[in-house]
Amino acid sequence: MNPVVSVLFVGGVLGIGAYVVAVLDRAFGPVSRGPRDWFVWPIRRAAFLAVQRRTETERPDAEAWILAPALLAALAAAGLTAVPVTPSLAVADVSAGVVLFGAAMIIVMVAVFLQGWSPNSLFPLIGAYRFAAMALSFGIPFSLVVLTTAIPAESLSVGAIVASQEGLWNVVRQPLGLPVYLVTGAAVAFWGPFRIPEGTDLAGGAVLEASGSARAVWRIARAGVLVTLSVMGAAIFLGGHLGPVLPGWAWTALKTLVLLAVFVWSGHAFARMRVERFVWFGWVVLLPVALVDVFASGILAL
């Protein structure tokens, strides 16, 4: 794909996806006022943030503060490039696509830490350290369930993994994989019950000092991470573009929307966890379940 077209395509998918996240968030939220409000609210909120004055702190790291949301958006874009939308439409279906995706999602920790550290403020810094503790707990199970989908395909290419599900989706072959992926994916995007670095007990944590356009860009970038997680989940667990009657891109979009709705719904359905509880949950529950998924998939493959 032409580089300019690739940039426009990835940017368009993430932009539309971020808008859909905002619409779903409003629809599932406690103050939902009907479909018209769902679709207008994201635009109204973005316009409000665009004219809001940016917060200034004493001796911030201004360059890193600007870099943080840009890095988060870039990581979402990098992970998205590895997913083929149809058999003939892919930005970069590289031979190690799931490794590229996994690396991009784990490096989200760096973007969040920069966001919390840059303002030179106490609560954002605590939020940054919280996410570092979280990343150590979800990183291994997240990587394991993603890489395990490569076992039936005998390839790390996302296109090959999708093709290997022609007769049976991985969500059936590896029933433990998708639930672990959804939980750890929500943690990667610090969403819903895992909005720990931005906890209300820290008055907003990592984004406490972010306001105006900076806060809007951060929110859009975080929504972009959710979109990338949903697109990849649809590809490696739900067969991606495979399906009858409808064209491949429509199946990819439909499956992505389903996972995106699950992610957004979880943000309103479950209470936020305490960081120490999440660390325990990651090591004592998620990691063993992910290992069982690996062993079961290996035995099935043999």
Contents of the next structure:
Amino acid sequence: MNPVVSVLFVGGVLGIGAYVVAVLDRAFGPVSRGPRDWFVWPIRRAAFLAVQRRTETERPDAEAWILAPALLAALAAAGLTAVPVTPSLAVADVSAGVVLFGAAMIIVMVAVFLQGWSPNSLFPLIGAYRFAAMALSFGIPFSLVVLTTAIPAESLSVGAIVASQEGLWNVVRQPLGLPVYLVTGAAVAFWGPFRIPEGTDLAGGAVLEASGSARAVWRIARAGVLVTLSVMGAAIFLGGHLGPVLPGWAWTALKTLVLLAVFVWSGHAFARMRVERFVWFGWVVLLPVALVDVFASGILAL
Amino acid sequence: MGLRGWLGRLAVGVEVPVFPVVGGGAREAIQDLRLRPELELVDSPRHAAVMLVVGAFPPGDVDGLAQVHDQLAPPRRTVRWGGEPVASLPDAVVVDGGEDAVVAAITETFAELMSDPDRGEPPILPDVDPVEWRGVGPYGQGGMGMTGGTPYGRPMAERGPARDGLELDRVPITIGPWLPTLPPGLRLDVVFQGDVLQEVEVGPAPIVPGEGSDLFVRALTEPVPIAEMELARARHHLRLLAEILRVEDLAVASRRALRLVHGIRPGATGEVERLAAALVRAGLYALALRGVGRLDRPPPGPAARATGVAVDARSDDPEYRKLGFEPVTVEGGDAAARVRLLLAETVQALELAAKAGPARAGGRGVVEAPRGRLEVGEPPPERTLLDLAPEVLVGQEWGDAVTIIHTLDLDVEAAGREIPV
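Can you return the structure of this protein in the form predicted in complex with the partner chain rather than the form predicted on its own?
Let's see the whole complex now, leading with the same chain.
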């Protein structure tokens, strides 16, 4: 794809996706004033953040503070490039697409750490360290279930993984994969019960000191990560653009919307998990389930 | 009109982000504001446009208020609701009247602010370093006299042994008294190692107890209707539950509990039971509370009943015995047990209120208040719980500490009151 078109395409998908996340978040959230409000509220909220000034803290790491949201948005964009939206339309359906996506999602940890570190403030710093402490616990099972989808396709290309689901979607072939992906994906996006680095106990944690445009960009970038996770989840577990009657892009959009709705709903449905409990859950529950997923898929492929 | 003005007009319909600063006698009023659709009460001053100062404060400059004001991101305004103007906040819009009046004042102030963002309040304090900055590198490293003690008006992190035998930085810091994550007025002087509390002291609260009579204090000296007391207990428990759910990031359930406070009726236990079931499904116990803050020797009251000990002053009251009262207990002693007890006692209180009819109890010099045993000549249960806090909080991670503070129902204002003899 032409580089300029690619940038516009990825930016457009992330922008529209972030707006959809905000609409869904309002609809599922504690304050919901009906459908018109769901669609208008994100615009008004963005306008307020645009008017509000950015704050400065005492001796921050100013460059890193600017870099953190930009890095988060860039990682969401990088992950998105590997997914074919239709059989012929992908920004870069590279031969190791799922590896590129997995790497981008794991580096989200660096962006969150920078966001918490740079204001030179206690609660954001605790939030940053919490996420670093969580990262290995969700990172390994997340990577395992993503890579397992490559086994039936005998390829790491996302296009090939989608094509391999022509007769049977991976959500059926690998029934443990999607549940583990959704749980660990929410943790990658520090969303819902995994809002551990940004918990209310830390008064906002990593994002406590951010205001105005800095906070808006961080929120949009985080929504972008959820969009990328949903687009990729739709591609590697739900057959991506495959489906009858409707065009390929419409199937991709529909399946993405379903996963996005599940992610956003979970954000309001569960209590925030304790870090210690999460680490236990990651190693004692998620990792063994992910390993069973790998072995079962391997045996089926033999 | 420039772009900023146009965006400001567009922003007017959004919930006004308000940072609440809560003094004496205003805890319930500020909690009720959380149900107002026009406002969003935020936890960080950085996220707010309006600082709402409510309740009673000591005369003169109140510690920390000007700093909090300056931490609000511009454009910002201050609203003082009820009580005397606060000397530290000279530019505040003063509002008297009820909830509707203050909501109207806040939305109006916000609309003015958004229509002309340059007319916000300037900082109160000078933007200067607390003492001369002598650091050399970009982060202060390498400067003469910049290590050890408090070289820059800020205590330096000193190393000390941690719980696993490693040497880690010890960071002394004051948290509160205006942090909405903590109960109003609670100030903790703590030493952190990582996010573990190594030392905890409860600092002086810069608030003045609010006026108004407490039904349970009145019941020490005169009989009062049991139904009234039990409904007050149910309301108290639901308010506490709403606060616990808020800090555990269950905002939807927290609002549901808060709405129940205003809708409860004697005997109507169904909605409370449905809320209790919803909290199990939301993973409140499994994900957030189980095993946190287990107490060995809790003081008499709900904390003790959450360890399975049936200690309750109502057991000795003949009027309550006539109603067949038996104390509710829950095994476990942790935060999960305390919340389960809270819900079970709410249901029990509503049932008792229905059964009691016009019966009255009290006037015996001792009464079971929502936070524990209230007795003439003895310190209030809130003070006993507050005195217990440092011992319980040391060694806890910050998140667990917040859970413990709320499930123990710490209340600085009530801890400061004197029980009439």
